[in-house]
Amino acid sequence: MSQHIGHLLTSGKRTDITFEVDEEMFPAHKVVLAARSPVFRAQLFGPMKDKNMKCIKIEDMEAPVFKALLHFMYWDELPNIEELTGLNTTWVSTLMAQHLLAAADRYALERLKLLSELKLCEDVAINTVANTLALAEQHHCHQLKTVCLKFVASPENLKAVMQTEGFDYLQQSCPSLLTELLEYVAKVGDHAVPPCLYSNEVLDGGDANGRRVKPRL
């Protein structure tokens, strides 16, 4: 069944709605999107719908991410990231999974959210774990949050993670997580821990709810 639906997307036939994302256009079928996502269902067929609406502009999302989102909704599987982006690195794969997790939560696609969470659990790394941890907190991914906290709290990882830009973002966007992180560090055992997990900006009363755009693909 998913193959037949997927071919609708690749053929481009009988599309009745177009999405504009980062100046790229993506034709689609209202009935397919409504069947997969309650958010799209409300937007396309709810009481507030515009019968003459032919194009929807999507904000705060990159074109490759929306393309991957459409692929999942039609094919019920994650796309090949190398084919989608032209790149084959773990960093790109992790970055796409981060964006897809946020997109899945935005459009209430629970299976996509779960698949993205599992992918991120498998690919935890020094240079991406802090951003992933913040994402897990913001989108209520408890399994992913636990995996990230344990990874960061380990003696061989903590200092290196604290030196990443992602850790600065973590302090600003989810300061309460630092308390949980300290608890995990304490569970690991006695080892050399940097004297303070908080940046001067946060301690001096800086904006603890600051936002930063995720790295672009």
Second form
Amino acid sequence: MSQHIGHLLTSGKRTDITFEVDEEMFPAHKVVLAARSPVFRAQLFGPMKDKNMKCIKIEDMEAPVFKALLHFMYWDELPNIEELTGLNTTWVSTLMAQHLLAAADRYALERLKLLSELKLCEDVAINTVANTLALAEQHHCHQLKTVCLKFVASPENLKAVMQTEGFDYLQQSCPSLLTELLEYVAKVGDHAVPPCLYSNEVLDGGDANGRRVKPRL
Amino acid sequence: MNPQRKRIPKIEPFKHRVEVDPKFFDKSWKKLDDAIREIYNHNASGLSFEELYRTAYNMVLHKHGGRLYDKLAENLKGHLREMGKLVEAAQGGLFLEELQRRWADHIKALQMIRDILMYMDRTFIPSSKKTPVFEHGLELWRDIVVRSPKIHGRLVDTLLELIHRERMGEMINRGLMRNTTKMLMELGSSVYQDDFERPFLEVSASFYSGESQQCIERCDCGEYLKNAEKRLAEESERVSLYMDAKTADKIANVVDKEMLSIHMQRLFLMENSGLVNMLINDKHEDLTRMYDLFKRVPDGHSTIRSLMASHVKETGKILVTDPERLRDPVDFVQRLLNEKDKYDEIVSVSFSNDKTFQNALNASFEHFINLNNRSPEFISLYVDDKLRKGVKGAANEEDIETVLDKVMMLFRYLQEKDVFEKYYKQHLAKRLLSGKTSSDEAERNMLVKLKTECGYQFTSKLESMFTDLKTSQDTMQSFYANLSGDSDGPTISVQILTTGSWPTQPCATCNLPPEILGVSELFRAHYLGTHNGRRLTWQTNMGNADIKATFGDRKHELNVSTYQMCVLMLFNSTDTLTYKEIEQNTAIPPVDLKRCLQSLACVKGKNVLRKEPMSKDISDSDAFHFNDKFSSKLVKVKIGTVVAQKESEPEKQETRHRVEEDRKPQIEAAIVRIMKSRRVLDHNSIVTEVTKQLQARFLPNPVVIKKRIESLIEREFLERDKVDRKLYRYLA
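Instead of the form predicted alone shown above, give the structure for the form predicted in complex with the partner chain, please.
Up next: the whole complex, starting with the chain shown before.
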């Protein structure tokens, strides 16, 4: 079925609404949008709708992102990044996934949000992780957040990430995250302690695996 | 259309704008605040959803969800207080309308606000466990407007007042009522129940309490019930039009209680119009109404049932003990049948064939029918009457069938079915032997019904009576076929009765006239020739004869009993005989002879003999003359038909005595059967078991049972336990 609906978009026939995004025009079908997103439903058919609405201006979004959003809503799949942007790097696809995550959250497209989240989890990298982490925090993506925190906290990555521009942004926008990050770093540190620290003394605690050890009497 | 330039889109790593503006929240909130005001002022068309949604979205994203929520609540409260004031200010009748209008406004506003704040609802609310926007808006409406002290009381009072007016016959605005109750329901079922339903039910209870009090003073039972029915229908309609469906049962219960339950006894027992009156006068419509109305009232049906049952028992008792009625058995039974029909109809028409009512009826009938111990006899007489004469007006078998079925219903009520059996046998014998049954098929039908009801044993002897007659016919045919020589003598038709199947009669002496003797001996020889080891005894107290008699120049054919024949034949040789001479010659027992002579000489129109003196009673010194002055319009004259009669007192005693005698062995057989299987049993249990086993035929008397047990002990079938005197043991 997504083929049929998808073709509606590509053919551009019988569109009844146009979105202006970043100076580009995107015609679409109200019914399809309303069916896919409760936000669009409220906007296009709810009590707040403007009766003579023909064109809606959308701010705070990039045009390719909106195009990808439309594509998802009609085809129910992530678009081909190369087609969209002409570029084919992991870096670009990660960035696109970040934008799509925010857009999906804004327009209540749960599945798109999930797909983007998964993609970001896969492609976590030093040069993008800080931004991704901020994003995950703001948009309540717990799994992604955990993955990012672990990634940043690991000793190989920490220093490098702290050098990135994204990390400054992170400090500014989500200071509380840094505290969480510290905790993760501490945990990692725990696990890295060499076993010779543990002796046969009676210890009130667990062994390296966290199991309680019976004191040897 | 812009030419699509192939520009390479620039994608930056995603960053939400970091808000450094300390006034960010206030500025954003102001936009929303203004928008909400416009919404409440019916001015929403100028607003841009896109912008407002994005504003709220950014606020939440920047972690201001909590503050936004609180600000929103404050804002709504403010608007609601204003609306509340407008509602308070409304005068009189406009109060509800104003409330409705404001409510509609508020709902519309809430919907828009919810849409704008959708992002907060989706992301902030779940984690903070606060109430979603729309629901919160409803709660605030409930608390600030509906439950505001100035509005709440007035709202409830207005609603109840309108309902009261409608109950008194006025027309009210039902649409407004519906919208108002709908509003309360949307605020939560507890709001509806606490703020409206409960006071409604309370007020209704006192209303109907007053109404019922007034009504019961004014109206009779039927009218009162009609009114109650009307009110119930009215309340049901009211609920369906402007209340929650769940209120329907509750208000029905209130009306039931106030109008019906509380006054139940008084209504039923009302003089000249209560339940008993309705039953007597077959007021089916009123009874149906009563049955339907009291279906839901606790003990309603059971009270009706017991009142009906006791009434039936009473009227039935009067019926069966009224000495007037007892004179004519057929009429007696007919009245019972009519009574049964009447009540069957009431139960089927008015009480929807309710099984419990049918059972109560059956119990009542069973009770009073058995109050008169002649009931079994009378019922048998009734059947006898119908089988002789056929059912009046019925040309076909069907109606007889119906009548017999109805009689069977009465039969089932009898506790002493063995008494019935005895009488039925007697009456059947008389019918069969005199050939006076109107339809053979009807007779057989009746037997089948009895067999179905009581089993094979009940009817086996009766059936053999029929068989005997059939066999007799065959025997007669073969007799006359074999008879050679003089067919000059009188023709006889013999019915050979198997002893034991037919009601036993003591065999009396009687000298048959010589003409008869001859041919009867021939028959005896023929019969005993073909059947070895049997004994034939002439039953001279039964049987009849056709005699050709000449009175002067008139010839008549007389149909007389055997005894009468013997007497009359004597007058072939002489015209006058004294009583003593007749007695000597015929050897008929005096009681029977006197009765026989009475029927020959003392009955008007049938006096073929003339008695001297002309008194009613026969005395030993009477003389009898052949009455050549006898005349009759008919050529064939019937004298002394053997009709089944209601028994005289001594006869009745005799029968009862025989029944009691018959019961003894049955009781003993039951005791032995029970003891054989149980081995050891105490006295009370034996009595219970015996009663259970025999109740299909009769109700055994515990005293008799005790006597039978003792008899069995004497005959060493049972023994008493040494230790416990109440325990019995079976002796193999």
